[in-house]
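Here we start with a single chain on its own, the form predicted alone, put down as structure tokens.
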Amino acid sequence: MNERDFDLTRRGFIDRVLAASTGIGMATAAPWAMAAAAGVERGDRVRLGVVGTGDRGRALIQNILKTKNCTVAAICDSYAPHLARGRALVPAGTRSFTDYRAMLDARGLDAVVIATPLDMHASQTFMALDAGLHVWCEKAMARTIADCGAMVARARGAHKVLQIGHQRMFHPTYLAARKRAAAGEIGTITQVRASWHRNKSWRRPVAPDATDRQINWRLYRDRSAGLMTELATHQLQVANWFMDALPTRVMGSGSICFWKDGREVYDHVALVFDYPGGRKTIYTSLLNNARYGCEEQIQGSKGTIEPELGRIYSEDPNAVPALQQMQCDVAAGNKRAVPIGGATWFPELPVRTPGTPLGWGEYDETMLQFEGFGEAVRKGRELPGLLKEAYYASVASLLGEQAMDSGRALDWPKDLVAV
């Protein structure tokens, strides 16, 4: 892709974001999206220091390099192979460090990007804020609810931007879905079903120069809450966002039922989050079956939205004559059984109507996150509503872990910091 095509694709993506984030209800439902897509002002690029150049950190670097207003001014990782791979992505001469404190002390940065294991997020955020820097941090926020709150309080006290990585909040398909839900197209939302199913152990090979805790940190309780903080936090943010509310309590069950390899975190979780009015989010995640993958089903009285699949379905679709439907199916290459007779009673099978598309962005929403962050740093003012969504998603994921560990239904905390 040449630069002109790149810019055209970028403009098309941002146009879709702007279109999806305007309209009735969206000023309060997604205020960050409009702010992020409003445009990049001319000026010096925001200088970012990236700490953590593992798989996720390198993906973030690649997105930062696409932005119009940010640059990678330094990278840092204590593990030499990861640092070497990070160096391969950035321009020659970009400063690199094996010590985070040394990167902060070297100056020349406006903000840091934290892509390290979860248990390091809070302390590294505090160090950056104390050095007078803004912070972009990967989700989940921290290993404990208390540390999540402390990150918010410290950033607000320092008058610095703290932004957490939740890319779905910038995705034009999710924004279009939220807009149509706000317009009442699927009626009253009473349930969200979300799942993230994989068929892999999550365990990575450990080189002779590394330790298992260093490479497989996601499998250790003191470093991660496993499926809840690494995956569920994304979808719990989506659930809270579409419900336009916070859970009132959560109950759940977790187990190590398949990968019995010495790990400390669950490989299979199932939870129910209650919301005001009796509404619910039902969440499952597992690591030994990928049939249903990653999905959310936003279920209302008039229809269902599946934003991950980019589809919206009506509870009462317009009837289409059978031959006309068959003609459309043939033209679209869809194949389905054609009933010509059978029993007089049928079970209530899932509805298989194809629904209608929500649209799909061709540009990486992670890039837009960083352009929004860059403008927030320039103005010294966070994107509205973004930190609140991220904070409550992290609290929900960690409260879910506590509910599974205790075997009890737990109420939503009443002592959270104001966001």
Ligand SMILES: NC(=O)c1ccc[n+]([C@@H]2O[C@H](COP(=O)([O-])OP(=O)(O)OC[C@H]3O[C@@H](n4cnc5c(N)ncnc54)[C@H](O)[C@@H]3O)[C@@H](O)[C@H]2O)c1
Second form
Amino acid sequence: MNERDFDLTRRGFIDRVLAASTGIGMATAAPWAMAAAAGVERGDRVRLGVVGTGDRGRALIQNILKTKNCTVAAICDSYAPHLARGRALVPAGTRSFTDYRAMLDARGLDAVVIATPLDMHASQTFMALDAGLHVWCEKAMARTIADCGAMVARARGAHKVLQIGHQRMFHPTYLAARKRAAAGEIGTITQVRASWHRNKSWRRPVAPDATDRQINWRLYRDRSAGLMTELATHQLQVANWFMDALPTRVMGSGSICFWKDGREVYDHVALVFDYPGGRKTIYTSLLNNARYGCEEQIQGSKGTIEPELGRIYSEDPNAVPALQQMQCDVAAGNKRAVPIGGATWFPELPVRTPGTPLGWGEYDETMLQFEGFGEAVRKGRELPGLLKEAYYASVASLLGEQAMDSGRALDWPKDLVAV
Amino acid sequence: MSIETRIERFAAMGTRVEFHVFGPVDDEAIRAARRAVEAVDDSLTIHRPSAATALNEALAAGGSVEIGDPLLLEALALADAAVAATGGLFDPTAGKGAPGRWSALSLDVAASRVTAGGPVAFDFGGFGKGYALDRAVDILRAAGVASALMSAGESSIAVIGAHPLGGGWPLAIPDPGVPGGTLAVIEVEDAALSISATVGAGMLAPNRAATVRPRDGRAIAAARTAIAVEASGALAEAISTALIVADAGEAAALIAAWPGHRHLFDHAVTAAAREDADV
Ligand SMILES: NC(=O)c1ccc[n+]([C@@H]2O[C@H](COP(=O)([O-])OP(=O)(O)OC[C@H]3O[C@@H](n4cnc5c(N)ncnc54)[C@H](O)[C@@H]3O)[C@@H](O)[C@H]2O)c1
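Now that you have shown the form predicted alone, what about the form predicted together with the ligand?
Starting with the chain above, the whole complex follows.
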């Protein structure tokens, strides 16, 4: 792709975000998107230090390099092979560190980007804030609800931007979906049925110079809440966003039921989140069946949105078979009696209507997150509404974990920090 | 030569509604006809907030209420005529265990006012479907449609003009007692047809209330199917309901009043039908 093509694609993408984030209700439903798509100002690039150049960190680096207002000024990873792979992505001469403290002490940064295992997020955020830096941190926020709150409170106290990586909030398909939901197209949303189903162990190979805890941190309880923080967070954010509300209560059941390989985190989770007005989000994630994949089925009285597939469906009923037959007969020039007239009852099989597309494509939503972050850092003002969504999504996933662990229905915490 | 066709299918009034229009038609006319059905649903439903729900609340202890909703007012006026035409056998105020109270009502259409001596609640049920189809038929006719079949839940049917291949529309009414069997084949043209039954798979549909006799509020236990072909859907619904609850003499009188257009079938309850009813 040449420079011009890239610019056209970029323009097209930003236009889609803008179009999707303007409209009735969207100023309150997605204020961050408008702000991020408003464009970047001229000026020095925002200097980012990326900590954690594992799988995600490297994807983030590639996206940062595509932005018009950010640059990767330093990278850091405590595991040499991963640092080397990170170094291969950035211009020669970019400073690299194996020690996070050393990266902060070396100065020359405006903000850090944290893509390390979950249990590191809070302490690394605090260190960056203490060093006077803004923070962009991957989801989920932290290993405990208290630490999520502390991240918010300390960033606010330090007057620094804290942004969390929920890229769906910048995705044109999601924004278009949210806009159409706000316009009432699927009626009152009463249920979100979300799932992330995979058929793989989630276990990564461990090289001789590394430990399992280091590489497979997701499978250790003190490092991660497993499926809840790694996968469910994204979808619980989407659910809260479309419900336009926070859960009031959660109940759930988790088990290690298929991958009995010594892991500590559940490979099956099933939860119900109650929302005001009797509405609910039903969530499942599992690791040994991929048929239903990753989706959030947003269900209203007039239709359904499936944003991962990028489709919207109206509640059209199945065709009356006798009338379908009548159409065929007429087309063939046959006049036959139409067997109709009993209030016929039809089996309630899933409706397989194809729906209509919401617009779908490979977009640079992760890049846009960083352009938005770059502008936020320059102005010293966070993108509106974003941190709130992230905080509540992390709280929901961690509260879900607690509900499964305790086997009890848990009320939404009343002592959350203000966002 | 192929015939242009247009199908509109949607959910309304707790069921599926289909329009099958043959020959040229404007999209706008189809949309308007659909909106007309949805508007009747919005006014007459008692399953969510509506003008009918509000009226029922207002009349929960009787009294006099002004009706602001024109569709509800028209439906009440049509129901009033239908109650009279059936000698009270059709009565949308009757419910299970609650005898009909229409005779205790007074409706002043000019003043948009209904007055009830005691508690009363309306449930327009199938009558609403017939009325909704009537309104959609009017819109399509006015838009120049000359051939169409419309169905609301397959028990309320309206046809405009002749079948696209000429002549009447032959409708084969299924026999609820005999799987695949037919009770009667009825040809209709520019008419509305309503089927009421106390047996058959249709009775399993959700929210399906038993037909009750307005005289005493008792559910009809006899296995019967009634068919009425009338100029309007609202009247067809009223007549088929009346036939179901009528005694032998009343039924004979109703049928004699419009011979060849009103039918009542008493079924010996077959094993299959009984099994259905147990599901
Ligand atoms: N937004 C998304 O779609 C998305 C996708 C995948 C992962 N993530 C998130 O990204 C984060 C990282 O996930 P991943 O899959 O890249 O994990 P990973 O294990 O591949 O990478 C983490 C890296 O952090 C390094 N690290 C650990 N401790 C460190 C320390 N103290 N100092 C410096 N480096 C350290 C590790 O060596 C490793 O290279 C997680 O929070 C995860 O939830 C987000």
